[in-house]
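What follows is one chain in structure tokens, specifically the form predicted on its own.
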Amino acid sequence: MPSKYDWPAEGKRSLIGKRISRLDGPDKASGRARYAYDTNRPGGLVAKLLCSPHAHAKITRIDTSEAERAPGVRAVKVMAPAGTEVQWQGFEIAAVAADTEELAQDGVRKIKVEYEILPHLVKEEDVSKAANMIKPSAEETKGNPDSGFSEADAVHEGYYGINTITHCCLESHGQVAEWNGDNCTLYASTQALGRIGGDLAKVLGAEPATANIKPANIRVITEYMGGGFGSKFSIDKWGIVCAQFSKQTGKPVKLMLDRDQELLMAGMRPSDYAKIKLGAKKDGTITAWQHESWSTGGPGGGGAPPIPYVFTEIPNQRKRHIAVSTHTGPARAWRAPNHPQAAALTMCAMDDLAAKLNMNPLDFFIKNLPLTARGDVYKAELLKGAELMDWKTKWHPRGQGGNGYLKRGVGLSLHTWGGRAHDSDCRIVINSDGSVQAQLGSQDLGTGTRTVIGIVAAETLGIPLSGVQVQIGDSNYPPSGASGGSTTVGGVSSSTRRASVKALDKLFEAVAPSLGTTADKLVARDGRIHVEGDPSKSLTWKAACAKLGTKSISEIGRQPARDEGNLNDNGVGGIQMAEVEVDTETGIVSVKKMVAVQDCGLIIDVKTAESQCYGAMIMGVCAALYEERIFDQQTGTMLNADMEFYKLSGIADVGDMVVHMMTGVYDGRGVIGLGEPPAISPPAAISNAVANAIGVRVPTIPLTPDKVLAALEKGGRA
């Protein structure tokens, strides 16, 4: 029997599944939205960091005395004392708090540090040259790879790679800390509103001067934030020192990373490289897969891409992975950790095998969909994508992209993700004047979380979206999970639905006597409460709420909750296709069109769902063509830690973007997260399109002009 908490049936939805603009759009567009970076508390100080200029070194001496005497400097803290081994350029050495930003920078420059320079490794694609290699994983075998390759009519071997890229959030990392006695308010740019206060309290509680500080003493406010993408979960060293400065000086302290620091130390997506061998029969059926892969991702060595990706049921496999430690800023989660790398390695190798078989890659990928976990979904998506891309007209055998120096080509990729909802509590308050508040200790990274919460509450209560005040971004509200793993919309929508149903039931109980019926006979729709089947017996929403007198209704809904509705689910599939034009004289790749066909279960707001896909595709174009950390191999320093030479795509670089949301693929499923899956396929699809255009694989991503020209020189047809 359906639960009363289940999502309304399709024919009974007035808001869910519609195209609704963001609630906070006007505030952001007008500049009224206040970010952590915009926060300047009265009488506040500004803190700045001194970071290591070396990739690998030992601190032999540090002297802060001159900085401590500098004009306007109120506090200095050594974060890496003498004897510390620095592991990357940008490693935090010390911090200075002063009356102004300029005085803080002056104080930083007066700190004297002496280093013993040590050998470094900052970028290494040739794994045989990596002296500080982390122990490789054991070889994994499935089936009989040797037999599988002997059965193949065609075998392809290739080298593939996708380089590291750094986080480049619109708003850099940082916060403002302000103490009132033993209570601290932290205005933070974070995607873990409910977590970082506890993390800070744990650090402070371990120190004698602040041993009495508990998580309840720290309030975190994140009204708006300028992106996180996986990089803003931790309180970080700079967050801790900011709070310590504020406690020490008795003044609010603001510490936001400068852009060069953001690019050096605030996290990056690991690289992955692989030598891949795979075989197939004449009809395209894959018989065997083999790879040796390696990744670089800072001192920790990076991740381990799940390859073969999506096509996990290839019958015969042999695989081995190696993690290589480098002297660069450490890796952090980056929108679908390990998946974009896995897609690039797998889809490019499969595309090359299709070319060797003289098969259209669309046919080749469809042929092997039984080797995936959701072949029916992928087939529907591939066929829809082919229609939207006009694949039948645009695809051609490799290297036949035109007679002139401008070559056209198309490519495709598949991806998958989980997206199960995180834990979330929501409080719905209904007041006697008819006003409604939805309160959650969640944060909106810019994805539309506020809007989703408002839609669910308004839909459930039968009132206009404007009738719900969504209150988030404050840890004083009921706790909700961090925004990671594409879990937020599933979590907050479920808890909001449950809280709204409970609150509405209480309102029904209050108004039922005046309508001469029982609470179970009432429905809320179109701003009125009436007896089901008899709209003549009704009250306006405001009149119904007036029955509460001086009281209000306050109900908590929780996710997860047992036996309270089938509200969310797990597991999605998606495909993307790209059309590119390659200038074979300059090596410049231009994206002409991208198509995303994406499944995500029940869609709360079509407009923000599509927006997630558009943003992901734009990020994917950046990663495929432009983003590249350039290191000086001699000094170990990053040469482009700025917005002039760390390239991102502009609006003229992304081409025509088409998004199609698949609905009804799995009937009856609830909400599934969407933040990460559409960011996975763009580099692979674009790389495959370039190979189709010029007739040769550019082996590593990003596909910069020098790499394209080098690939053409080695065997492409111009």
Contents of the next structure:
Amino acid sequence: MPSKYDWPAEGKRSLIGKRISRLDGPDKASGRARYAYDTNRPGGLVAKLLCSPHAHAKITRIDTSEAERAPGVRAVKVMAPAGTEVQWQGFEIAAVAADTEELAQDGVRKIKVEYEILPHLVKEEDVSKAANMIKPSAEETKGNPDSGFSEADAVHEGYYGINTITHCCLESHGQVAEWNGDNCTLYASTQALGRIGGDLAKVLGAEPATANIKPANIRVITEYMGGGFGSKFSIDKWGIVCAQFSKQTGKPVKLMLDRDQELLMAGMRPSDYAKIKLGAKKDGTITAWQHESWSTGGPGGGGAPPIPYVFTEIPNQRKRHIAVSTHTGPARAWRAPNHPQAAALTMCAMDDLAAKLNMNPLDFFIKNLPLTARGDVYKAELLKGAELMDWKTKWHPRGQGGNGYLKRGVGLSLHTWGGRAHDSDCRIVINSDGSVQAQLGSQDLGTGTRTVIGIVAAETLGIPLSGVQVQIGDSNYPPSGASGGSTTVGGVSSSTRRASVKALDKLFEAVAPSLGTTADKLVARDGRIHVEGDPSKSLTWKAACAKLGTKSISEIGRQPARDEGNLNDNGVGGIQMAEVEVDTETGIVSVKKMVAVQDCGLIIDVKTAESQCYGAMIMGVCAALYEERIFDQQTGTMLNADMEFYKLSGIADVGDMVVHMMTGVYDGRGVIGLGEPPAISPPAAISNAVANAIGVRVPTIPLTPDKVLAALEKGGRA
Amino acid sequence: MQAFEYSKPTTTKEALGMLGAQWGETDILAGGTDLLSLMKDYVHTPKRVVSLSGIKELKLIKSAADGLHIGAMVTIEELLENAQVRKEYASLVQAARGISSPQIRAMGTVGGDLCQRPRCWYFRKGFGLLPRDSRGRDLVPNGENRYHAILGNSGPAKFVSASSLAPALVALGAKVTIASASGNRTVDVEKFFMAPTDASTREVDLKPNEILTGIVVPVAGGAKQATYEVRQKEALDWPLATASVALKMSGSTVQSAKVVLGHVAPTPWNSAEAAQALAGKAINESTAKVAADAALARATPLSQNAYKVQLAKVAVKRALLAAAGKA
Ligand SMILES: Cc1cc2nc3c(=O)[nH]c(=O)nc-3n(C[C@H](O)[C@H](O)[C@H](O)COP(=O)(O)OP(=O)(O)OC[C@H]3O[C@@H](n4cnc5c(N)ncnc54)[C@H](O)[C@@H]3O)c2cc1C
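Next up, the form predicted in complex with the partner chain in place of the form predicted on its own?
Once more the chain from above appears, this time first in line as the rest of the complex follows.
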């Protein structure tokens, strides 16, 4: 049943689906936007953490007396008392709050800790060295793998891997805490401003001195946010100690992680390594899959990768996984958890099988689309991608990438994601002066959430985007979900749409008598309210709102509320293609071009949607070519916990990027999240492009010069 | 960063009077792009920092009979903008351009580039320049040595010299001028760099109370020159291997050559073998390759950095072809 809450039909949209610049662009570019990191409260203190220099050790003694007496130090707290076994370098041991950052750091250096060093494991690729740190899981089978392989005309076996990486948020983790009596304001860099206040209250409520603190006592503000990528959902130990310091000293306290701490302990993406065997018929149809995989997510080991990825319906499968625990900072969700790893393992193994069959991978992947959940979507996307990449001209059989030492090649990968809408409440307020506020306890991580909310409200109310004040980033506004799993755009656009329709209905009721009609005959368009079919009977938006007199309208819209319109959905597919140039004398890979073709249902703002894809592809180039946590097994130290040797690409390193959004085709499904899907395929597509260029597979990501040269040598192509 | 006393003298003489006689007491501050990182990481904890930014004479570039005099406090960007440098010293310009961020080129100085501390990650993480574990074992041979030395690494020093300008300056036969309370001295850039043999020595021939005041680059006299850097990425990064070459030609053949490799040894690596291989030859793909092989013939890669041998060969070959106009 169609509903008045449904999205307007294509010809009737004035803002939705257009290319609109983000509302906060100028504030961000000019530095006016205030992040948690920029928040400095009058009379505030700065807190710093003391972290373990060892990967695995037992704290035998800890003495803070000298730190307590140090100049400017106002509070010292032990977070890991004697007896604690630290499990990674960077483990939080104590914190110091002082008048300035420098004095806090000096204070931290005066804390004396004695350790009993314990054996550590910081590398997992060579699983044979992992000894008692492994946890194998039971073998899983589907169909009959043995007969699947005997049916195959070609069988390929290979080794593939993708390493652990970190999130590298531009703004590090942290917050400013400020108490007023029993009420605390937390200016936090968080993906979950509606959640961390409650989490903090729970911890404080369990301590005698703060037993009266309830979730309602904590207000969280996140006006602007410098990225999270899955690593900023928790209040974290540093958030708790920051609030405690502030309560204890009666002063605002700021605690932001240093960059090395950020890299050591604020989250990483688990690795995945696998020996994969797969077989296919001459025509390319895959008949069987088998793998033995291992991975680490830090002390907790690493979960089994969801492979075979996308091609989940391969009839015969045998799988085994080993979780490896390492003494390294623990994993956190990283933009599409598990998917980039699964794509890298699956798509590279499939690409190698295609090469063995002498098939163009484009044909091979299309041939096997019946083994996926959305073959038609992928087929349309692959064909569009091939056109944008000029795949037909650029693809060549392996090893025919040119005669000189510079070789070109192309590769592709497929991905999928959910992206359902999270729970969200939106309040729309219409005032008699014509001003409109959209209020949600949501946060804009940099993705364009603020802009999307403004577009939906303005579109629905028939006013320009500048007529809506978007008020988010404060837990005092109606609750909206955490921003993870690409759930935000579906959630906030749905609740905003519903609240806007309801508020507009109220306005129609207020103005109908003066237009000599009833509310159901009115429409709002181009900044006017008029009688449907009779534009001469109209009021400007301002004049209409003036009819409210001393009152204002305030309406809440909710997601979920399925009976109020079909506004969002779940489940998307996307494909990416990469073109690379490899210097076969130096092993240096440069990405020349990437193409992303992506479905995400109805697009609210094409420009911010494309930006998500650009950002994801850039992040993917970094992961494919440069990023590595480099650990020294002798000392357990991460040697590159800095932005110098933890390498990221600059703008000159990313090549041309082409984004094609599948607009129109899937609009009827409503809004579906996009933050994660485009971040999945880049490493796989780039690795496949390198294999196409140089004729041999570089087994593990990142594709650094040493590994590329080694692969060339091993393949007899040096 | 540990608290320190800051002083900003206006003459070299005054500055010399403020420097301590022992390493660790005082540090000279030029552009600060390296020193501040060292201090923030507590690798350097000086009691006093002596800034050279108030000393005007150190900021000059002057032409003289013996060549171009470049003051230690000339920034890398100023070096790049100087007309005479651009005209005469292509290899130096190419090396300076490689220093990858505009911010570093605008703040970093010529003197600072030559005196910057090695980037060895064990050193930077507090394990010492000749890194040892608590039991005194050398951490580099069995550790993470992908960016370490492949030449001149048989002693305890296995880091690579960080300066990109140094190999070009060695190839051009430049000298550094050094001032101390007892007078001035001049040292070939090549001899200025040394591989330390114990924890008490540094990687450059400089005493704690000396100041590098400038460099003198002899007139290039039409020598063909080039620098080639092998870099993994364009944005902010260190080269993996470099080569700077200067060729005195007689007609189309090499009369004498200098081939100096960077980021492959604890010092800039002046390869006599490569020079010898080139004497009397015309430069082409095959002679360049022979010279490159000769330059790396004595390479002794560590457990993870054999690939750098290949990269260094490529740097030599491509620098030679570029110098000869054949790239
Ligand atoms: C990410 C990154 C990438 C980089 N890439 C490159 C590169 O590719 N190639 C390259 O060459 N460099 C590179 N650099 C290093 C940069 O060039 C140096 O930091 C800079 O040249 C140092 O100059 P400065 O004036 O800032 O020195 P400072 O930081 O002020 O000083 C550095 C050291 O030299 C000493 N010193 C300085 N001047 C004198 C003097 N006149 N007499 C005696 N001692 C002195 C100081 O006491 C200190 O120990 C890079 C740096 C970074 C952070």
